[in-house]
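Only one chain is shown below, in structure tokens, and it's the form predicted alone.
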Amino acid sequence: MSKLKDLGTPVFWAEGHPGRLDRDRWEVEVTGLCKNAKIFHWHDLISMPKTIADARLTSVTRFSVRGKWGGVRIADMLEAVGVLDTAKYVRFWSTRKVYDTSITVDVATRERTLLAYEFDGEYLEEDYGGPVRVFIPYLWGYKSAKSVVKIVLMDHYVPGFWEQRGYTDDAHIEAGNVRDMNEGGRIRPIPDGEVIRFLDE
């Protein structure tokens, strides 16, 4: 059992759970507005400099879980392909290419925006978006696409899976109560923005 599961972190796949995925053969294609489109294989990703973000994934369904997320900075991947100045948005596609979501290049290149493959030193399992998922602590979790297979650099915004169903395009985390999974699901209040602190501390 993984640490995320030990914490009781909900498992949710809007498009249906993909089942077992082959980590060793995983590929992520980066294409679009760049000089050198590239396919990153699993072993390419784990050979790149690893960033650890001690931060929270916070879901619009109102849970939040903190841990040390490990992976490759999206900024490093964009640098590797030579992102063009005309690229303003980064679009992520999950396995089977049913689920997608987009963020601005500005958010994509922030320090703790990762293509993550670890949580607290353990490889991510499929329940939680393994082998690799986007991790963006600054926004609601629906922007942190699971089991990513494709990244497209674009000059325009395209509403994704949940955005087409009424979720906000900017995914700004709003003040309210969340379940803190690190505290057994205790209900705690948060301010607007990234969940760095709770209002009851």
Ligand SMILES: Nc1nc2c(c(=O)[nH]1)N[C@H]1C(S)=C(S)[C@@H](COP(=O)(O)O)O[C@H]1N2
Given for the second form:
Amino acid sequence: MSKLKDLGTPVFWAEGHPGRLDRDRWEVEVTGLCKNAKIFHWHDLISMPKTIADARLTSVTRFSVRGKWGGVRIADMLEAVGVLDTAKYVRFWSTRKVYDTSITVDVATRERTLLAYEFDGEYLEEDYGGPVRVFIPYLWGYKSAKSVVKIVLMDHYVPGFWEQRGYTDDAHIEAGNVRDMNEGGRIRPIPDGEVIRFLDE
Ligand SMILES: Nc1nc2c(c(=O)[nH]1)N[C@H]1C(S)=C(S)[C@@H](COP(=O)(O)O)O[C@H]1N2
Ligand SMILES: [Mo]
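With the form predicted alone done, generate the form predicted in complex with this ligand in the same format.
Below: every chain and molecule of the assembly, starting with the one above.
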């Protein structure tokens, strides 16, 4: 069990659940338009400065879950590999490389965009994208790729798994109602953009 599970957070694996994943042997390759392509091992990631974002993951399927997402800033990872000025997009690949999604370098380097390994102080389990997943509070959840194994810096955009199936490329969160998982699925209205409305409650 975990906090995310206790809250009844839906588990999405469009490509099928990956099963058990080995945290201690996890590797994330960062490559593409950078000076020093690099493989980050699990122990590298947890030795890097940890950022905690108290923020919401909000799905286009209209649920939203808030907690303290902990991990490494994507900005810190890009700095570590020496991202080039020509890199404009960041592509994330999930384990088994069926699911991918891309965002701008601009959003990737924002303060609360993380390669997350924790939620409320617990390591993420496989259901929720452990050992490490992208967490982007600013955009619809389909940009927050789970169980990430590869990050590619690119000068052009490529539509990902869900974008090819009709979800928008920019994933801008649109006003409407969401089920707030922190409130037992209570239906609440959200405005346009990042869901920060229920953070102070
Ligand atoms: N690999 C992978 N990552 C994924 C998905 C998926 O199907 N496969 N679903 C996305 C969608 S649509 C959302 S809303 C969030 C949901 O995260 P959760 O399953 O941890 O609740 O993960 C995103 N990342
Ligand atoms: Mo979603």
